[in-house]
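Single chain ahead, written as structure tokens, the form predicted on its own.
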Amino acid sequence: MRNSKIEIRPSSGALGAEILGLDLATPLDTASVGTLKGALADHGVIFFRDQSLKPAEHIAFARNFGPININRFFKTDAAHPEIAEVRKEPDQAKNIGGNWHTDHSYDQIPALGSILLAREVPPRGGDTLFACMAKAFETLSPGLQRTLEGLRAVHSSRHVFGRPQYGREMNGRIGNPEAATQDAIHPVVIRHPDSGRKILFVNPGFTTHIDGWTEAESKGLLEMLYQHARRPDFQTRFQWREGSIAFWDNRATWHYAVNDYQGERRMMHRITVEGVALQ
């Protein structure tokens, strides 16, 4: 492995690739960073195995791709505010991220992506599903594609992180409901800034309605799009091991953390990289 020749091995399913030949604890040269940026644009999510990263090394790796977003809702690592904890203890029933969603679509400039590192995983279960929103758009009818390209949608964190009871349900892992004050309006279809592909940019977690429509009017269209985008042939599934990393493109994918490991501990460290304005 140790930073000789990078191998990109596509995953089974509609998206994703495993990256071989890199030790991410070692500083990357410009060519390697460029290769990873290209792989992320091509595959939507890239995976690494058997990485032993200290928090500072995790942060240094993330900074190759842009400024770091300091999460305003998640509990962060005590010594490293750049790192958000995605944690579930054995006595907790609910996990974080247990629904299809796109991180930070509620921000005016959505995040480029998230880099999730497995610190402690259950002996079985706790996989993450990813779905390709380029394929979701490309398989719609031409007529519906044209209609969607003329629409914009409202995204919000208020109905999730803005509810004080949600913090209680999450046993202190999520907080700061007073920070959930920002809504954002984005095109329903964006053009990916790197790949150039058209992407369906709505999600069940944070999209509330079509801009200029009521929520009732929006519901039928959005639910139809969500049902379409959930198709198994648009997905891949990642099985975690300690030291595994998933780096996903928030502009191009959905993800879903499977909550099938009751009574076990799972601790992940997540760094989110800032993005650019969508078009």
Given for the second form:
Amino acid sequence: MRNSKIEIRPSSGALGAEILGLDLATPLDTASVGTLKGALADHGVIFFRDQSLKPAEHIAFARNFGPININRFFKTDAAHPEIAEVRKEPDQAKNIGGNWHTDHSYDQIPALGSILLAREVPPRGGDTLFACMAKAFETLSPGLQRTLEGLRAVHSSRHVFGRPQYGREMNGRIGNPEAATQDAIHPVVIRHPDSGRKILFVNPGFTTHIDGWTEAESKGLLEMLYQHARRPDFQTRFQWREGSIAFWDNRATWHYAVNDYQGERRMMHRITVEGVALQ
Ligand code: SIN
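Now show the form predicted in complex with succinic acid (SIN), given that the preceding structure was the form predicted on its own.
Entire complex below, previous chain first.
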């Protein structure tokens, strides 16, 4: 594939766009990187097809967007610690990311996003759903919006990566439970650093409670927000092929890896790019 004029083709649904005209294995010029940053801010997740990237090229592409986060929990590609393996083997029942979540919300400075490259995909199934958290916030009533803007929420990795049983369920693809010490407190509504949109920043995977409230008190409000944010009209769905890439903005989206391909192998390479402090 040769680089040509970049085309941004919005996906069906509330977010997402396919980017055409770029070969990501070649170094990108400043203008192209700027176009991709703009597309990510506008659409929340950008998709590429038919990319043939060696691990070093995947890493070089990611470095255009910031420093790389070396994952504390995932098994990494043996020669490239920057690349986390999101792998499910045919004999494995559960998958990584099979619930709505935002990666790294438990970090003090949550990651900007991840660049997931499909290395091996099942013959059918294994799609990923994405949901737009700006739309989720904008469609709440002004009264609830004001209330949420005064709240902060606690996010943790302990109840997920800190459970040794979770590592076993993932066939040992996830480990290091003793590193699950991160808790972070973030505003329930953040201002996106690039798009300037207000974003609902709580998620079912890692948010444990509203700061200053008990978990029991928080449950009702969080469940109501999650039910609202899961609406199909806030989503898009990506069907993978080998060589497909999804690059999502963690601050603006949730994602959900659908686990409907029992007995098949799915193997993805994920690079996570560091973010900036949230406001
Ligand atoms: C993830 O949650 O990072 C993995 C998403 C996927 O495998 O589709």
